[in-house]
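Quick heads-up: it's one chain on its own, the form predicted on its own, in structure tokens.
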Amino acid sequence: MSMPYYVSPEQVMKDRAEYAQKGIARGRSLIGLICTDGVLLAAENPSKSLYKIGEIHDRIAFAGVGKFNEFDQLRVAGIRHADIKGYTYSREDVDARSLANLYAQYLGQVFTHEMKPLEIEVLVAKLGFKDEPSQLFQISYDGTVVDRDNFVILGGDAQPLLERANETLVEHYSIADSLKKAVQILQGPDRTLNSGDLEVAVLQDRGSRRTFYRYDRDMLEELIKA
């Protein structure tokens, strides 16, 4: 009788992580902003129909990179969470923080308990409310949550978009000028981005209740040129 090929729990952790980074750094990055307006969501997207960006509620946005088809799945999941939350309770009761607590855990019991984890990383945005302040969480494959202050870049070649953020966003802008560095941070110095490579949303206030509204590509053009 053969012995089982043993593979220590450290070991295995490792690959599952490897395998998820490299997967997510395949995808064309991602980044939200906290402008003095709203939030901005922009993402290297060429497609016109596979969004990678979308609305979960009235104030929050949800945001995916990686495999679409399994991002794609925790966004709908978070729409009729929220959905069913503020139909039982009321519609204030929909929050980002507990949303992102919702997809934590997900992730992190597929990571752990799966042969083969998520390849994504996901993004709750909310638009901050009178005396409470636009929120940023950022969640990776493995569960991991992080609360961002002021941006968050997700996928693709992430750490030469955050040496490039870090130097240009120093400060909160309006959504106009956090497009433009936006898209500087996205393009970088060896090549441009014009709208039809662009999908861009944001989160703000225009005297409705949602405020969730996705620029078309002939908005963007005028706005990138501006």
Second form
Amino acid sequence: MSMPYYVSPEQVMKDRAEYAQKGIARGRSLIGLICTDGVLLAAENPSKSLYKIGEIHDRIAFAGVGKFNEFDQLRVAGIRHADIKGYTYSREDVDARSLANLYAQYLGQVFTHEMKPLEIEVLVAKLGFKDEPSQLFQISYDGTVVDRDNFVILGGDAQPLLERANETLVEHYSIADSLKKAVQILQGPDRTLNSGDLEVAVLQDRGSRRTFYRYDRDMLEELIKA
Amino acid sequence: MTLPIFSVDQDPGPDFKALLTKYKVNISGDIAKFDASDIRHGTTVLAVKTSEGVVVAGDRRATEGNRIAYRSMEKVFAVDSHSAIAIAGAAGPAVEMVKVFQIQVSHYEKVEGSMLSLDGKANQLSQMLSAHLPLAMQGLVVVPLYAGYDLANKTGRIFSYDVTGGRYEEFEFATNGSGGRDAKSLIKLNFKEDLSSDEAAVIALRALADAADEDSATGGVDAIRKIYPIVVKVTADGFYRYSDDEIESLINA
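Please give the other form, namely the form predicted together with its partner chain, since only the form predicted on its own has been shown so far.
Next comes the full complex, this chain leading.
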């Protein structure tokens, strides 16, 4: 009987992380920004129907990069979690932090126990209410959670975007201004993105209970050019 | 609570009620024998079609047998941006049904990324009613009116139901509850095609006043406590609830 090769746990984890990172870097980037009047989520996404950004609950949005089927499963699970919680307790008891932690647990679980890690990175965005500030939770393929109070960049080749964002985003801006800045950060100096290449949604108080609004292409065109 | 992730063959899809069942949340448990008159009941509700969409209205009284249990009950609710539901019957289960229905509609929209059609929503309500039938047989009858603006066909539509979940589309108006017959005769006399929302709201208020006149379980305008009937309109612009001030001026119109 032949002995199986010994592979150190360290090496296993390294390989898995590398595998996941590669998968995520292949996709295009997404940016989440906290604005003075809401939260803006913008992604480079040429598809008109396969969305990366989605509504979870009244004041919570989801965004994912990487493998579509993998993050979409988490999006749906998030909606279910939020709606069951809102039904059992009260709508105001649905919070983004606990959802971010559940995602983190799941991603961490898959990363350590399954053959293949999930090749995704997800964002849970919460629109602030009264004294509570808006928040962005970034959850990586290995279950690491980071919360940001200004902006977050997911997927693609994030490093140059991060540098551009650090230069451009020094405070909170209005949604309209943030959108223009987000497009600049996503496209970089050598390319131009137009409304057909983008998917944009906001969390914004407009007087109703639900705060998630998706910008359609025409509206986006107008806002980018304005 | 863990993340609700299901295997492919166990997945409830966009159905919120099926999801609740998976979570064993008890939505209609068995109950022992009881006297139905001990349960709170809500009474007159109505819907009228207009040139812009629909107007839905309801009185504010809830009764337990021959006693007034609650004076400011709300029987008309927004289901989503373009539809409204009005309830008559046992108040507890009716309000619960509305709550599940509201969540179901937005749950579907979020999971699937598109809104259910008005027919689809009306059908969902029908299924919830037929699931409720065992409780209705014990006296906890719930009969809603569902009305909304059909974005696909650009018109207002009204659906009435029976306890078994039977769904009937009404083309002019519908009323429900113990004062429904009184309200209906007034609407019948005043209804014409192409009413504006405000005109329909005036007729609705008069019909509710008539019902309150004749039926002890229907509440009238309570000017001292400032409790007015609830009147809403649903048009292409969406759901709108008339404010108390607007209702006061409509009553005096």
